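We begin with a single chain expressed as structure tokens, specifically the form predicted alone.
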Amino acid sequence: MITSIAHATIYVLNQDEALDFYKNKLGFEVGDDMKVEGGFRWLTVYPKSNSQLQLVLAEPKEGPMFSKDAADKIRSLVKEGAFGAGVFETENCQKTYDALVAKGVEFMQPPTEQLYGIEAMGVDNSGNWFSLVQR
């Protein structure tokens, strides 16, 4: 029986720049940052309040997981904003939104009342959108 999800992948265009964004703008902690055989970098981050689900910041590159063509296609889709990084929960959407905007985080939608709570829609520095939700 599967009991939990430990990691989810976010494709990013540059791992160093993504690490700076998720750590210094969103306030995430670094989980793992290591290079393994072949130069593959395993880089994870998580919100300070929850280390149970870590986000893998992965650069699509030609190698064992992707052909050059597949890696190029994924990078192109990331640039176009075709992927979502997930739903990040907060206790106060407006306060968190204001703090993130002050740090230079771009939003496509300010905090807005929805059926499920208050939601703002942001974008990371690779082009992945994310939802910031207060329930």
Given for the second form:
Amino acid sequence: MITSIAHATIYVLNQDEALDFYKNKLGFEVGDDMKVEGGFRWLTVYPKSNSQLQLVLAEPKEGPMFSKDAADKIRSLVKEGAFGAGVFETENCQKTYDALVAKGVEFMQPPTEQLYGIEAMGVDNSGNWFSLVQR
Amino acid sequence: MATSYKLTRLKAGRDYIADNFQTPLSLADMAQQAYLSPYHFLRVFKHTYGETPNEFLIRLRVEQAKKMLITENYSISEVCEHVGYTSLGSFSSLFLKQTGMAPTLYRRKLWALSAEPFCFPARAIPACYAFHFLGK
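What would the structure be for the form predicted in complex with its partner chain, given that what you showed me was the form predicted alone?
Entire complex below, previous chain first.
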């Protein structure tokens, strides 16, 4: 039986810039930040209150699994906003939204009543959109 | 302070703990090595060494776990078993209490302190990612 999800990947254009966004704008903690063989940087972040799911901030680069063409295509799709980082939960959507806007986080949708709660929709500094939901 | 003969017995009990901390140990087991009743062993041990036999046992286990977390590639569950615990939850709680951080975080922090860029083993990264990004 699978009991939980430990890691999920967000493709980012630049790991330093993504780290700045997720750490200093969204307030996430750094899980791992280390370079391994071949210069690959293993970088994970997680919300302060929950380290169970680590988000892997990965740069699509030419390597074992990506051809240069594939890496370029993914980078292009990230820029276009084709990917979503997922849903981030908050106890108070409006308050969190206001705090993030004050830090310069870009939102495509302000807090809005939905059937499942109050939801705002933002975008990270690579182009990945995310929902901010208060249930 | 324990008298000389009691100190000798206490040392036998303490040595027994040090030699066998990687296996499950009860207070009765420890006291038996010192030929003292469990309660008496506990009280004199604490009075003499400043910590209870169980605190001494935990300290030894956590120290060993710390070494293994830094120098070996064992999983946290394997480290837990190697230092004498059967419950991962109990081990993690005790480790957290002793060091101020969970075993996984302790390992990450220590690894992250290294200035060497290529020294981290690929096994530290989940295999699907290592395969995806490192080809191994």
